[in-house]
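Only one chain comes next, encoded as structure tokens, the form predicted alone.
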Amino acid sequence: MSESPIYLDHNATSPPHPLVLEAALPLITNHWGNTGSAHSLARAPHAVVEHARGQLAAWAGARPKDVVFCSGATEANNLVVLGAEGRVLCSATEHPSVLEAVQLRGGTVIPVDCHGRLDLACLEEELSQGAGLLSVLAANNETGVLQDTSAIYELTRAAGVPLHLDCAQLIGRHAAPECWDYMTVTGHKAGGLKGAGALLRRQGQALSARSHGGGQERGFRAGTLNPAPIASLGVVATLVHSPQVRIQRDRLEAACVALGAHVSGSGAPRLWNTCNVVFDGIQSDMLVVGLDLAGVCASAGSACASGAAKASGVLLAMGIQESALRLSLGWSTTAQDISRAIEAIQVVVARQRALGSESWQG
């Protein structure tokens, strides 16, 4: 019997955590009532949703009534960015759900340094010209680079501009940032189910509905709630990555460096589960295909851009012209997985170099 695939694409989505399944399955099999109904079959799922609301608020340092459940982080990002008044700002390494929304609004994209961190001098200059919102990806989904959210918040607070943090990659892995006005989360990157996300807002911050017709979530987001993924999001808010994840990531990264790889964002603090590496002269798409054939699931960047024949906007903003291999670990990753992955990477990289793989062209 062949061995099961090694999964190193947790930043795209992760397998459901056992505690998530324990909480979510009864909401699919037994307690399937509509949370908006008044009868007995609606009480259990309604109670679970409110419990998850409390769990999420506790992680974020917010109040339960500050939580607006959505279908995912993309909807939550659109809700705050498209609903903001005035000029909107974001960094050049944002997730497309923010970057494209800001561009749609005619907003301003602020550059990052070579490590992927927001240029604070440029930010301060833009804030001095007035703005209605700054949106920042707290932990980058491709490189794992962590922004200095405290320093950013000092600038936005002084300018009177609300700060929105996209924390889709943080929850379940890292403590929540303390300084924010709006926050976006989803659970499926760290063991939750796909189909739920949330936007949190501090007391007094404005929010305009983008969907209408149901009155759910205090009128901020119409549509029937999905209790099972929402319950899983609450569970993820209580999880913390094992220190072993970082140990195994560092081991994997060191093996790639030994093969001549360059680590994207290595000069900045990063999530301890993410490894983004560039092998000069080798197309990352070829590495992904080769690794897949060897039983290792990885990616060439954001899953939202899969199949797109273009360079990563995140890496280009950092001044990196080559394509990269993203390896992201999670709660289910084992030391044996990493040993097998290292062996596969060594073989695939050697094969590609022997074939004389041409430099990747965007």
Given for the second form:
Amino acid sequence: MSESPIYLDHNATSPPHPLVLEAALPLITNHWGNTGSAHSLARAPHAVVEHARGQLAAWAGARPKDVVFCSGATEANNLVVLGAEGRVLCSATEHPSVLEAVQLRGGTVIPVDCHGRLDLACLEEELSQGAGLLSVLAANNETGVLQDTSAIYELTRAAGVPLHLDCAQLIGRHAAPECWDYMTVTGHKAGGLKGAGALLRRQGQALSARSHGGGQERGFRAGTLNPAPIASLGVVATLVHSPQVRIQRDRLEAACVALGAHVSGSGAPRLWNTCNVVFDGIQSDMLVVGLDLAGVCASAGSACASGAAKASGVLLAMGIQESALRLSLGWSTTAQDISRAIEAIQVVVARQRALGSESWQG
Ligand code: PLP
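What's the form predicted in complex with pyridoxal-5'-phosphate like, now that we've got the form predicted alone?
Then the entire complex follows, led off by the chain already shown.
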């Protein structure tokens, strides 16, 4: 019997955590009522959604009534960026769901340094010209680079500009940042089900609805709620990564460095689960295909961009022209997985280098 694939693409999506399945399955099999109905079948799913709201609010340090559930981080990011009053700003390494929304609004993109951290001098200059919102990715999906959200918040607060943090990659892995005005989360990167995310806002921060209809979520997001993934998002808010994840990520990264790889964002604090490496002279899509054949699921960037085989905007913004291999670990990753992945990477890199030198020799 062939071994099951080693999954190292948790930043794209993750396998459902056992606690998530326990919480979510009854909502599919038995408690499938509409949370907005007035009869008895609505009671159980309604209670579960409110419990998840409380779990999420507790993680974020927010009030439950300031949680707006929606379909995922894309929708939450669009909700806050497209609804903001005035000029919108974001960093150059945002997820496309922020970057494209900011560009659609004619907003301003602020550069990052070679480690992927926001250029604070440039930010200060932009803030001094007035803005309605700054949106920043708290933990980058491609590199895992963590922004200094406290320092950024000091500047935005002084300028009177609300700060939105995209925490899609943070929840379930890391403590929530303390300083923010709006926050985006999603459940499926750290053991939750696809199909639920949320926008949180601090008391007093304005929000304008993008969808209109049944008045759900206090009128901020119309549409029938999806209790199973919402319950899973609540569970994810209670999870923390085991130190084992970092130990295994560091082992994997050290093995790549021993093969001559450069680590993107190595000069900045990074999420414990993410390894983004450039092997000079080797196209990362060739590595991804080779690893897939060897039973290792990896990515050449973010899931949205990987099908397009184009240079990563995140890496270009950091001054990295080459393509990179992204390996992202999670709750299900074992030490044995990493040992097998290291062996596969050694073989695939050696084969690509041999092929490269053959074609060089004509
Ligand atoms: N923001 C970040 C940082 C992400 O990594 C992702 C997922 O790729 C998203 C937003 C979009 O999340 P969702 O799939 O929940 O719409």
